[in-house]
Every structure is written in structure tokens, then in C-alpha cells.
Amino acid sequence: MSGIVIENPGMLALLTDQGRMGQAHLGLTTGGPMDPFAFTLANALVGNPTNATVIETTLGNLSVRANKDILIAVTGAPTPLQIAGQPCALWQRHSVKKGQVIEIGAPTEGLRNYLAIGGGLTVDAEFGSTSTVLREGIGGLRGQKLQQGDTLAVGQSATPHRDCALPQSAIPTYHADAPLRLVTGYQYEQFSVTSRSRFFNSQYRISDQADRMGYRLTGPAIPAASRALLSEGIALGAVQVPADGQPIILLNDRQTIGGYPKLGSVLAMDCARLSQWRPGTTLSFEPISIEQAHNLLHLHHAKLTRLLQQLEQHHE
């Protein structure tokens, strides 16, 4: 099957599906899209299955040439998008003719974008997923980021019957305008009352050490629990506190086990928000109960389901 050719991969372009689930016992992390909402809607806009493989870019500057007529959608951070030199809207389906070039510029805000192609990108799965994890060298093409000249096959897509775009009211913003919500964990009580109060009443800055593995923060130090801890499994959004007291929020490509004390875990929805924030961004935390977290996630899932149903009607 013909498909697309990477003309300029930009800083970091990775192939990803929903992630590598159920492989932590082998030491393999989840990977998957840093912004699942944008990933899911990109696939929905072109009529793909939810788990179809797409390209995730960080700081954009991706150029792709179509080797056949295709349908595309680009979602995520506000970013200039051009097809054959003509400006096009994000969060909307577009037709691309054979030979035309798709250009995703540098985001004006945020970090990451998702390029979905109707029919999905045809890539062999490893351990049940096509998601690229650079630290482990698996997934994608050769376990590496996309390179200039890489060719990717594209599956067969249905012919659209009408235009398809996400409602403007549903397009997310990427401002750091609300605290990250954190569900405290069983090790939370090992931190002193003073340390807990300092953590939730302070502001932190995202350091330059921020990538798909995790975001290291700088700010008021949180004295860590003194007791030695056994290594244990690490959840998405876990907030570890190493010896220097500077919190680390662990994300998609995190290690599978660790022994630093943890205050709790950031809500998954807020991990997606965080993944769009750049180094230097200031943030804060607020505690929520596990019941509140369940309610928020159910409401988010219901919203996403409604949007997917609306978009599906455009493919009928």
C-alpha cells in the first residue's frame, strides 16, 4: 500500500496508538498519546477506529508528502497548518491529493499535535502496540522517532459524505489556568503536615527536564519521608519526591517501578493538560478525593462519547 513520506520530521515526531497496556510485568511502560483527547478526536474526524496509529509531534515543524489521495485531521495545540501551501483549520477533516504536502508549523501555544490519516498508518505492533517508546527502543519504526525519508503505508478509508469538524465550543484551550488535581496516596501520611501544606500552597515551575517520561518541577522543597521504601509499580501522574525535595510528575514513558516516596497521583485528565505546558510554566496543585476523581473522569468520558457520536454521524 502506498501512503506518505516524511519530508521533515521536526524536533520529535513519533508513531503512537492508545498505548501498550498490560505489559508492565515485562518492564515495558504504557507509552501512548500524551494528549489522549486530541489523539482520539483526530482519529474520529477521519473515521478511523479509536486505536488507529497516528503521528504525535512535539513543537511541530512536520512536513509530510502524500503518495496517494488521503483524508487527514490535525488536532492539539494551536498550530499553523498548511496543505499544498494553503492555510487550513485544525480539528477538522481535510482532503489531500496525491503529491501534495502537509505542513504542521510550530505551535503558538502548547507543545503537541496529532496527525491522523484516514485508514490509519499501517505499522507492525510490538507487544500489542505500535506506540514508540524511545527509552525502550520499541514501537513505531525501528523503535525510533520518525526520520526524513521514512515511508508509511496508509490503510483504506471510507469516502466522506460531508465535511467534518469538531464544534468550536469543544476545542480545548491550553492555558495553565487551573491547579493540577491530585489524588493523595497511601504514602501521603509519611510527609509532615508542614510539608503537605507547603506543597499545596506553593507554586512550582516546569524545569527544562520535561519530556514524555516526566516533568521535573522547581520550587519550595518538600522534605521527603525518611523511611527507606521498597520499589513498587508507578502509576500515570505519580508525584515522586526525591532527596532534593523537588517534585517529579511521571507521565506516559515513565519507568515501571520506583522507590521514591509519592504524594499521590495527578488526575489523568490533568496529565494531558500538563503535557501541553512548556518548560517555564508555573503551576500549582489541589487535593481531590478518589470519589471526586471518579466523577470527573465519568463526566469527561460522557462528553467524549457524545462528541464521538456526533462525528460518527458525519461518516454515515
Second form
Amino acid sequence: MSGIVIENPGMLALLTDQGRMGQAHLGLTTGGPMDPFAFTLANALVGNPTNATVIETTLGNLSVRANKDILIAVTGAPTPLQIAGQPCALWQRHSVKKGQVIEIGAPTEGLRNYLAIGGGLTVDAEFGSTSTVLREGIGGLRGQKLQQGDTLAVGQSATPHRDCALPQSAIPTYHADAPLRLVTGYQYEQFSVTSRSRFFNSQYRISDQADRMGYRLTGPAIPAASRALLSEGIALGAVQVPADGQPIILLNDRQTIGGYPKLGSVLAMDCARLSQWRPGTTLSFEPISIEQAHNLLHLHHAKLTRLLQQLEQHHE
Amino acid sequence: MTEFPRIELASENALILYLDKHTSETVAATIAALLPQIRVALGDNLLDLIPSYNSILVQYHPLKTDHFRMRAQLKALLKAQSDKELNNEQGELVRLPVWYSEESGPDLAHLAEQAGLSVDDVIALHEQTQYRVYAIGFAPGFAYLGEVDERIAAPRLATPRKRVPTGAVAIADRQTAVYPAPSPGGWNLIGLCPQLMFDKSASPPMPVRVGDRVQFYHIDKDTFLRLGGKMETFR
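Please move on to the form predicted in complex with its partner chain, as the form predicted alone is already shown.
Every component of the complex follows; first up is the chain already shown.
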């Protein structure tokens, strides 16, 4: 049975779960939410399992009509949210009656929002995941972005109708406030000391060529370490330097292999921050050790776990 | 000088193994032998493996394990592997039919002319070699096969085609491939293969894996059509 219908998909509305792992040997990339924290919280707020399918919007302007009574939460970039014409808060659970329309406006800052629905959206998985990757035509509905008139079934929601909101202090900010942390690796040693120092001491600007595949930057050119590199596996956040010396940060929908020299990879949690920044934003990089990276990951995980436990108590 | 094999950091949750500076039959066979061993040794800690020409990217679960343990485990596997006799027969031999002709391969005549060979010679040289699957990527199901006989190696087209059809058999430099889906492409097209290289509904979805060997054999147009091949127009 139909749970919701898309009245206006906006610029880019994609169905996504946590992403497609373990299929790289077929040339299939991971996809998945660009801002995993906002994705995870959207599901948690409506009491969904961690891998439930939600809608990710880029630059908002999504309207969805409920075809039955549902629970929803919208997270991510600060954006006007209305239910049946009434302004509502983000990072909070809301009930929506049958026939009412949920409208996500244009974000005032940042790019991406997540709309989770209690019970999750029922979508057939491809290669173990519902995540849409447009370049591959895999996942979502028909491998494409959501279109006007698309209907989606909603699973059974076990959540009682009680208030549930993320504490104000836990809501992230979405402006470029600190350098992107980079674990050096791959061909790092092959870049000259001057090149490395220029890279870490310069400001780069996000160009208009910034999408789910990768963010192309403009700024002081980094002389490439070598030209003919055999194609090799690309990790999330890998910073590659093509012949023109302008770095590219490779994100969720990146090709699985590539042959440009790489300086290392941006931390996944910083890729999430980056993916909320718009073209024109300036940023810089900071090298960190693998030990620091692992410490940060564990710290982040601990905080997230605590938040999820708090929300869990609301559901009981 | 840099020693091989070596292990480098790639990201907060990935290490990359470089088997050698270049690729070769031996390197490809070593990678094919290592992949299942890494899967078994890393178990639940493994997220994904991306094998390629001379490397394997190993992505692991960073909250379940750490890079010290991963590095140690991979080092042990490399050490054990280096003590083993390598068998060049590593990987399956997959035979793929090709309808070679000027009708199905618009660059065949030009490639032959550039090589100073007859069209039949080009076909004979293309189908006599057992190619190694060096990498899969670029698009789902796109398998890079090598190496073609140097007499029929050909540079990419100066102007790539806007659309290369599914099944197009192509050569670029010393590599050859079968297009898994329509896409833009600058490789020289010499024939059509009726076997799908990527089929979402099939199990497995690809007829080859990295490390397998591929040999082509020629078929005529009728056989091509009987095997489910579709006629294509080229621009």
C-alpha cells in the first residue's frame, strides 16, 4: 500500500540507506548518505532500524504527501520545514495525518537534508542496498532520482506517538569552521616537501564542479608527483591531484578505481562536513596521524552511541 | 629504492598493498591468490576489497579493529604467499564469443591498416591470447583485460564516441575490454560480444573476476544473433 507520494522532488531527491558495501569488485561504488550523522539521527528520531531507507535532498524544495498517518523527522542543513502549512522544527519527531503535505524548503545554509519516516520506506535492494547511484543507474526506484508522482510504501512503525527531539547542544553547525583533517598516505611520499607544504598552508575554494562523486577545488596548484600511475582502489575522501594541480576530494559516488596521484584521504566525518558546504566556500587541510584518526573515530562513535541511547529511552 | 611488496596507508580505514611497481602475469596471479586469503583472514573486520593492476585496497571496519592489527595480518599473508609456488593457471579461464567484422567493429579496418596487417590477422592476434583480468572499474562490470599483442595495440581515438553500445569489444593501447553498458568511449571498436558483462539479474552478475583469464573466439553474425546479441548502429 502506498504510504507517501512525491508532489515535488526539488533539484535532487534520492532514496538512500547506509550504502552499498562489499560490491567494489564489480565496479559498484558505495553511495549512501553524504551526511551519515544526519541520516542516522533522522532514523533514530522515528525509532527506525539504523539501515532504514530515507530520502536525501540536495538544496531542498521537496514536497511529500502522506497517504496514511505517519511519523517523520527531518535532519541536516537548517531549512524551513512545514507540515500542513505549519512551521515545524528539524531534528524532532512529528506526526503527520493522512492527506497532509510535508514541505522541506531551501536550506539557509548547507545543502542536504534527510527525511525519515517511521517504519522506513519499503524499497527493493539492489546488490544489498537501496542507495541510489545515478552514474551507475543502481538502487532507488529504477536507479534514478525521485520524480513527481512517485509513490513509496512505508513499513510498519512500532514507535508510540510521543515527543522526541535531539538536544539543542547536539545539533551540528553547517559552516566551514575548521580545516579538513587528512590522513596522509597513498603517494604522499612522492610529493615534494614544497608541494606538501603548499597544500597544507593554502586556502582552497570549492568549485562549481562539486557533486556526490567528488568536490573539485581551485587554489594554488600542487605539482603532480607522477603522471602514469596504474589505476588503483580509491578510498572515501581520497585527495587526488590531476595534471593541472587542482585537488579533487572523492566522495560517496566516486569511481572505485583511478590513476591520479593521491596525497591521502580526508576523515569520513570531515567528508560529511564538506558535503554540506556549497561551491564558493573556502577551506584548508590539516594532516593528522592514523592514531589521531582512530581516536577521533572512537570518540565520535561514543558520542553518537550516547545520543542514540537517550533517544531510545524516549521511545520506551 | 622502494621495496615491494609494501603496504601504505590509504585512509582512516584502508590500507593499500602494492605487489610490484608494474603489473605482470605473476603480479596478477599473486593478487588472484591473495584475495580469498585476505577475505578469510580478516573475516568480519573486512568491509571491501578493491583489486587492481598491481595493488589491493583493503577497507576494514575501523571500530572493530585498527591499522596495526590489519597491517600485521596483511604482512603475514604476503610473507606466506611469497614462500608459495605460484601457479600461472590461477583464476578461471573464461571463453567469450565475438562477432568480429567491419559491420560490428567500425574501427577494425582502420586498426588493421595502421598495423600493416590484414583484418583476419588482427582477429587472429586478438583471439590467440589468454588475457588476464587486471582490474574492474570505471563503470559496473567494466573489466580491463591485458595485454594485447603489441602488433595490434592502438592509441585511443582522438575524438571519443558519444555512445559505445553494450557488448562492444575494444582495444586501447595494450588493453582490451567488452563494454558492459552503453557509455561514451574512446577505445577502438573491433567487434561485438553477445555475452553480457554486467547483468543485475544474473548470479553472479559478471562472468569474470579480477585474476581470471579471458580468451575470445570468433563467431559469425548468425551465431551472434542466436546467442542473443543485438544489432547496433555506430556513429
